[in-house]
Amino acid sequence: MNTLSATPHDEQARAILRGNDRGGYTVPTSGLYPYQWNWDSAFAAWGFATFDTRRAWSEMETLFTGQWSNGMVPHILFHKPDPGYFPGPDVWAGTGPVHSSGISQPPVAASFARRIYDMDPEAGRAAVKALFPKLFAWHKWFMTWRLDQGAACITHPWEAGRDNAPDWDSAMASIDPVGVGDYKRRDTSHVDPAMRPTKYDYDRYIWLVQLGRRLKWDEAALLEQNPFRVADPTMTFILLRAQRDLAYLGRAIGEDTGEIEKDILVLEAGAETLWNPSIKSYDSRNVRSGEWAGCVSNASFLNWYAGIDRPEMAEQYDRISSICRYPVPSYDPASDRFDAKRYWRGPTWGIVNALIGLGLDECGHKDRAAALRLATRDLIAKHGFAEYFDPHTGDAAGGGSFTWTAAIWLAWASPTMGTA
């Protein structure tokens, strides 16, 4: 870890993590998101590890207290009641040991567990030994229930973490949200509605939640009846990387990794089924209709994070980076569906930048990786620890004092802690 003196931004980032700490788990930001979110929490652990390794491991451990018997780790754990939040535990009716949602999120946990372990292998060995079978079971759940032609699928837009991305427009249009009823959202009371998903989107989100509840979150029934099933670059590339990192951890503690190695080969082949030659990019694929989304998104560039290099993606990356001051936008700014401030339809997200930057560096694109890290550092330093940002102006958007933006500052973007 770098030993240079902490900057004021480092101290602010640490204060955000401490301020959003609820004792064993971290909320994304106070008010807007009052519970433990799955991949937010894993990013938080990475950030904590730069100054408190024990707290980093406890974040991971708390996340897995909500693991279901089938191996799934939910995208939200409702540890404490918060009646104002919708949809809450009574709407989801999850079947795990902790009140939870019924879907998962991109499994970055194994990859951050590896990074935390590598900071102090001796101190982390016991934590990894305890987490390994849980991580293995979660990954196996994806391999059992979320694959199409070897690519990982999502069954709800929230499962990808990219809630309202244009990638899902076709699949969402196939849903008639009849019977959803009235509801009151929390997000639009905390954040400008122009920065959030529309009511059109939200009606369909809730319809899918109600479908899962009616089916008691039975995966076989959902596979048959859920009209929303999209093979997704986010999930595919992150799961592939997570399997590689889980294999690394397994070898470090003496576990048999043969099955994981086989799964890696399946996912490597599956990732190539997401190559859309018509746009020369990795793209989302509607499994139900067979249609391409036709989207170059920030998730498209996670190929490097997964260990997959392709010259066309470097060309796409350079094209998109040249259009905006603060790459990487969540959607191609050249598209007529681009919206600079609306959630995953255009804004830049620091957390995805960190994953892309790590991948670029590991695949030998050192100059691009360094430039992205510097651009993200400048973005956060000038515009704060926001949830996401306008890629043209850098204007902060979404929630403020955001946990995962603080975390990636500490673990990746900061000039003093970025080598951790």
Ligand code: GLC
The other form holds:
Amino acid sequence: MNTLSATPHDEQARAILRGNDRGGYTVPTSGLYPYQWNWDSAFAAWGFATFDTRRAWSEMETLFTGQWSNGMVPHILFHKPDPGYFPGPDVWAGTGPVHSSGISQPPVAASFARRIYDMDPEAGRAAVKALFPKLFAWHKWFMTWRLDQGAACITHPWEAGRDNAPDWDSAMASIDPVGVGDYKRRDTSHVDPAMRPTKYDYDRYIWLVQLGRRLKWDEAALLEQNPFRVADPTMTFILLRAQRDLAYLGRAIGEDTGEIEKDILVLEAGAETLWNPSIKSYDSRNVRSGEWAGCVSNASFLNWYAGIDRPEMAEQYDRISSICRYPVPSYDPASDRFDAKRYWRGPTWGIVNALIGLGLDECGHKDRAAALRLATRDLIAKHGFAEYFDPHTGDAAGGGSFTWTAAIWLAWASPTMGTA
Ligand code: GLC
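Having gone through the form predicted on its own, I am curious about the other one (the form predicted together with ligand GLC); can you provide its structure?
Now the complete complex, all chains and molecules, led by this one.
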């Protein structure tokens, strides 16, 4: 970190992290998301690390208190009841040590653990030693239960963290949400329904939760019976990157990393099964039907973050960046399914930008990386620490005072982090 004087936005971002801190864990934003979310928390730790290393490690430690005996780390930990959220712990009936959901989320934790460790190796050594076996077990759970031809799959749209992305449209259409019953959504009382998933989506989200619960979240049974199984670039690229970072941490603390190195080769081959030649992009694959989603999403561009360069992706990236002022949109603005304000069907998300930007930079696309960082800085500085943004106008959308937007500001987008 360099020592450029802190901007007022740095101060605001720190205040958001502190304000969303519930003691050992951070909520994504109060009201809309009142619990600990898996990948949000890892981003929060990265943000905390810019001013409080101890607090950064405790965020990670709390996340792993929810780890299941099969290695899975849930996407939500319900530490304290909150009636403002649906579906809560009673609907999920997770089987771990802390009340939780029954699915996971993109495993960015190892990668942020590495970054936090690199910021202060001495202060981080004990934390890394304690976390290493837990991260290893979590990654193993993906490798054991969630691979299709080496690509990582999701079993619920929420698992990729891109809830209503067009990537899942065909798999969602294969579900008939019969018997889902009545339920009351809470999200649309916090945020404009036009910025949230539709009822069509929600019926299927809940139907899938009910299926998992009925099967007691048994992965073998879900593998057989769940109609929703999609091999996805979010999970595949992020897991691949996480394995590389876990191997790095393992070497730093003197662990044998042979098995992780083997898993990296499996995932590298798996990532190539997500290459859709007909759209010249990484894409999602419906494992049940074999169909391509046909989607150039912001997750498609996580290839660089996973250490994979490909000239066609740079062309796609330039095309998409040229048609919106604030890239990277979660879905191709040239597509007729694009919706500038609806969650993962168009808006720009700062956290995905941060991952894409890190990858571009590491793969030598320095100009693209710098431009993306500047555009994201401008977006947040002008429109605030929103959950997501309209990629054309920059309008703030979804929840406000958002933890992960504040975190990526501090750790990546802020001018304090160096000149871009
Ligand atoms: C939404 C997002 C997901 C995130 C969660 C909490 O469900 O799609 O990625 O983890 O909110 O912010």
